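Below sits a lone chain in structure tokens, taken as the form predicted alone.
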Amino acid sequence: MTIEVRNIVKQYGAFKALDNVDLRVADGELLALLGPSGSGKTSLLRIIAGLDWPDSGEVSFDGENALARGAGERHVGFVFQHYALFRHMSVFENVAFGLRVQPRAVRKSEAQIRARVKELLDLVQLDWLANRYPSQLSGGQRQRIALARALAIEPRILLLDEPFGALDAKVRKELRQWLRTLHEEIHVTSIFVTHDQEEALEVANRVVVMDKGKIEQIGTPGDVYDNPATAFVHSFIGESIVLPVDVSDGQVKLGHRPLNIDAGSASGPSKLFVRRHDMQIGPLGEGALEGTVRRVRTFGPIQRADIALSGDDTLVEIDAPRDRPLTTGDAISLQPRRYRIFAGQE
């Protein structure tokens, strides 16, 4: 199933929360809508769920006017951040629950019904389950029977809203993992929001970067972290240093040191992004960023370190192998080894 979503335009009195949206997912994709609250992912997810309206635009599955039919008419299985599980059902009544309200027409037999809802605990690893309530189980059991409920009407289009947002940091990445094996397995195209960097990149096939209420990105989760095309995307995915740089003649200066790097396209007040691994320590030199060692910490592989960068004590924060030791109160120098100039940034 494909979706098309064209010139949608989403108004909520005098806040645009989403402003001429274009977007097309593919038949079986895993896409993922990642960006700061208030940015639109939700509204736009919502809108093709049918659970609320655009004020214009339009939206199709596979070419269908989508619009014209309410959220029960869309086949659309949508799964929620609080699981939405009923509490006086037990684990098996709710994942049949959708295949129990089907008009009479298109309702399974109850031998059909059980069937599938067996089918679905088993894909889900919950079969043991069948018989408990939702009080007794943890949040990721919670949220694979949500997620089981969900596909159990075989719906044409999966929508997750922030679906790991209220489980531990643990548990998330088990059901990172757990998704994206999962999707492989039963390919219903899919669209997930989520605020969570980390969340998009390892799961989705596809990146849509999404602020105030416009697309800024779209792309592969390597495109989107390697080739950032706005200043917001920089900052926004992975941890950036940002730091404030004058460009003239094709010369990049911080404050009155001149910097051995390539201005682009960019001219005048401009920024510039570095990931806080691409800092690369060398000795000290002419072009280089020079500073102070004002603390260290290690993670695993890594030493954190915070340096105060000579001239205006700027504080930067870098990642570095622990085969060079950095200790506080040595001076050394930075060279950015893979970085982005935007221009015009305030």
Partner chain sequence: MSAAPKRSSLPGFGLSMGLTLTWLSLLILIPLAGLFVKTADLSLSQFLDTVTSNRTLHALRISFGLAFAAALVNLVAGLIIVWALVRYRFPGRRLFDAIVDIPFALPTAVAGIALTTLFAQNGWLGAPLASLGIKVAFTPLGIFLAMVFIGIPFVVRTVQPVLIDLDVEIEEAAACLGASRWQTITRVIIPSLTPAILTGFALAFARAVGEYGSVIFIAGNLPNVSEIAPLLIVIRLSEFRYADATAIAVVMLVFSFLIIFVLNRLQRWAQTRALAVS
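In this text, the rigid core denotes the largest set of C-alpha atoms whose superposition between the two forms falls within 1.5 Å. Residue numbers count along the first chain shown, from 1. Remember, it's a predicted structure, so these values are computed and weren't measured experimentally. First, how it differs from the form predicted together with its partner chain.
- Core-superposed comparison between the two forms: the Cα of Gly63 travels less than 2 Å.
- With the core held fixed between the two forms, Arg322 has its Cα displaced by at least 2 Å.
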Given for the second form:
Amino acid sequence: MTIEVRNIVKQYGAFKALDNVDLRVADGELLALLGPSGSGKTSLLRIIAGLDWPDSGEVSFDGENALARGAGERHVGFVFQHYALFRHMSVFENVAFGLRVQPRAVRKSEAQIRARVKELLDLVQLDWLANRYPSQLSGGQRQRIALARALAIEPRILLLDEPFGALDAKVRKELRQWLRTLHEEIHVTSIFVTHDQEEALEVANRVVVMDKGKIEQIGTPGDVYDNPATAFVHSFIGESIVLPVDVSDGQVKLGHRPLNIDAGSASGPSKLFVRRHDMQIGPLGEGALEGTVRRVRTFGPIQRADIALSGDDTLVEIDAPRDRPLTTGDAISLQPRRYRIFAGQE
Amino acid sequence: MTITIINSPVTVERAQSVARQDLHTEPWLVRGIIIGVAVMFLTVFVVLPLILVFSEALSKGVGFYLSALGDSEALSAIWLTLITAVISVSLNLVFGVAAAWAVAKFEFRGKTLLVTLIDLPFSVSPVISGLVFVLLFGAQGFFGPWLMAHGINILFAVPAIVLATTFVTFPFVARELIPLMQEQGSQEEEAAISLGASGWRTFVVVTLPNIKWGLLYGVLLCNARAMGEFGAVSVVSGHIRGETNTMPLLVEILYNEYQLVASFAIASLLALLALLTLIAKTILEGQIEEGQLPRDD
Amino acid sequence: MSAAPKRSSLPGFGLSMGLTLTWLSLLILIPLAGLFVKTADLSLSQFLDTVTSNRTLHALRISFGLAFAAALVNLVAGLIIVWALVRYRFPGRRLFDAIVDIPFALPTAVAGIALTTLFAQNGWLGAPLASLGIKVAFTPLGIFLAMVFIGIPFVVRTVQPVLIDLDVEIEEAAACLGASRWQTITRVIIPSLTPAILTGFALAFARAVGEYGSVIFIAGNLPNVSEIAPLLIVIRLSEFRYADATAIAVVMLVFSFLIIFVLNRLQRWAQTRALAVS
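Form predicted together with its partner chain, following the form predicted alone:
Entire complex below, previous chain first.
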């Protein structure tokens, strides 16, 4: 199932939740919608599910207009952030619900329903919980039951809203791995919303980075990390050192100090983005940043140092290999190995 | 999926409006019927009787209304009602605070049982609430002969009216305070004690300000019920005119004597009390919620 | 009950508990116990004769039967009212929300004379009903309507907070799974409200069974036709037949205890279901 979203606009009062969003999702993809809260990612997910409606724009599944159908007719499996399990029903009945509410003409027989529910509980490896009630399950178990319930209706699309948001760190890690494996097994076109970049980069085939109702970048996890398209993506994904620079005639200056780096297409007041581990430490010299080591701590293979840049004493944090130990008080130069310059300083 | 839908704009728009209608609410017709039934029901059973009380009371003009209220029997009933309410509300206020303190601030076995017992008068028929005092203090009662021998009047006199009223209104204050104090926990009190405050001072300076709106709310409800209690008081009062008639009892007597306007005049005072209590309740609920807001974070 | 508290640095346990238990015993427990002691004056066969006499049986049947029917009406009407108040916006909604409490706050004698006048044959509603051949005042139907009146707040006020807190996500989940709106309401929402609905029902039932003031004016009080059990107690008292009055009271009191037991169960049920899910 392919999903196509065109020119979606959704406004809540004066707040623009989605501002002309376009998105194509290929069949069998596992896509992450990544962004800070208020970026519009959940709104987009809910519109695709049929839980909310856009003010304008189109949504189609395999070329068919999805907006003409209500949530119940779209065959979309939706896993809610807080699971939304029916607390008065056993795990078994929760999973069976979607099968039991089908119109009588197409409804499966009781035996078929039982077999299907058993199959799904096996799939999420929780068949031994069939007779429990939601209040007797752990968070991770509830999450998996919610997923089994969503899969019961054989959805053409699987949508997950912050699927791991309410879980503790350890369970979250296990479930990530599990979701990936499950997706490989069932191969349903899936979209999940998250504000956790690690989760998005680790689980998804493709990542959609959103901010303020717009899509900032769409790409593979490697792509959005290595080649951020915008200043927002660079600062949102991975940790970056951000320095205000001035570009004129292709010359990049930090304060009054010219830097020996390529300005690219930027000009005027801009921002220089460098990953912490992309700062190369060298001897003092022309065209590099200079500073004094203030504090050093070591983590496994790296040493992390706070460097006060000469001039205005801006503190930057860098990661360096341990082969050349740094000590507090050292005067060093920093040369960005990989970097991006984006125009504008907000 | 290879089904294609013919996308004429009109059908799409209609389909969309149909599709988007049914998720969080019902079709307008169903909504209209439900609202209609709810409003009708409340109008017939609540609004009309209430309007009727005032319209009957004023049906012979304001002058008649006022003279009915100024009648000496009416005045003595109002006086007795006020006295009874003041005594039983103060008794239940002290008890309610003590009970809430014990239940909310401490853990002990049998707490559920205690709370159930405190609630008991709610589930007892008002007539039975009166009956138990007749059995205690009546001529054939446990203490009746002794009381009579010593010339002490309890039954068919003010003490029994106060007792029955206190019995009926017993749970109101405690019931309001217990959940409130349980929700607030004991941390603030523990802090005060650890800073060296005495128990009494802690209660007055820390607990009381936290529960004041809930307390006032409980007192108001208690008072409304105390002034309006009919069944229990009717059983123990003896209906001695000008002496042991409270306002609700006078309403009954006047009604049975076909003095309808006078009866509704007294009733209108009681209805007004009920309305004022409800208005105060609405305001206080807002205050209680407001007072609890900062506790959430 | 007065076992020492497990752990608390707060003072005043002895004082508050002592005060509570003393007051509770003096005012509530001893008088109620007196009721049972008094019944012991009757032999078992006398007791049975009293409570199974025609008139008593009839009064009990009227009180319990009509109260049950009224509580059922309150259940249905209460659900409709609470749904309208919580889920819809309409002019006057806040006002209607506030007046739901009036049957609770209005003194019963006032409600009694108002309902009687309203439904009397020349009353605002009694007259049109009479022209349809329906007689309300001074019949069991009148008792029933008075019981409906006093039961209104219970279902509404117990269900209202639960419906407000109900997570809208569970409705969306049901919709995504293909449930129609009707299926969502009957299979998901109503079952989630069941403990609260039953609690409201039990409270309304208990209140209507024991109700006196709002009922006696409209009842007509004909023995074996429209005489309620609480009134029969009053009548027996005025005849100085204390033991008879007490016997009826004991039956009603035992019923009250039963209801309390059921309510406690319901509350525990609701609590275990609510645990940790949200």
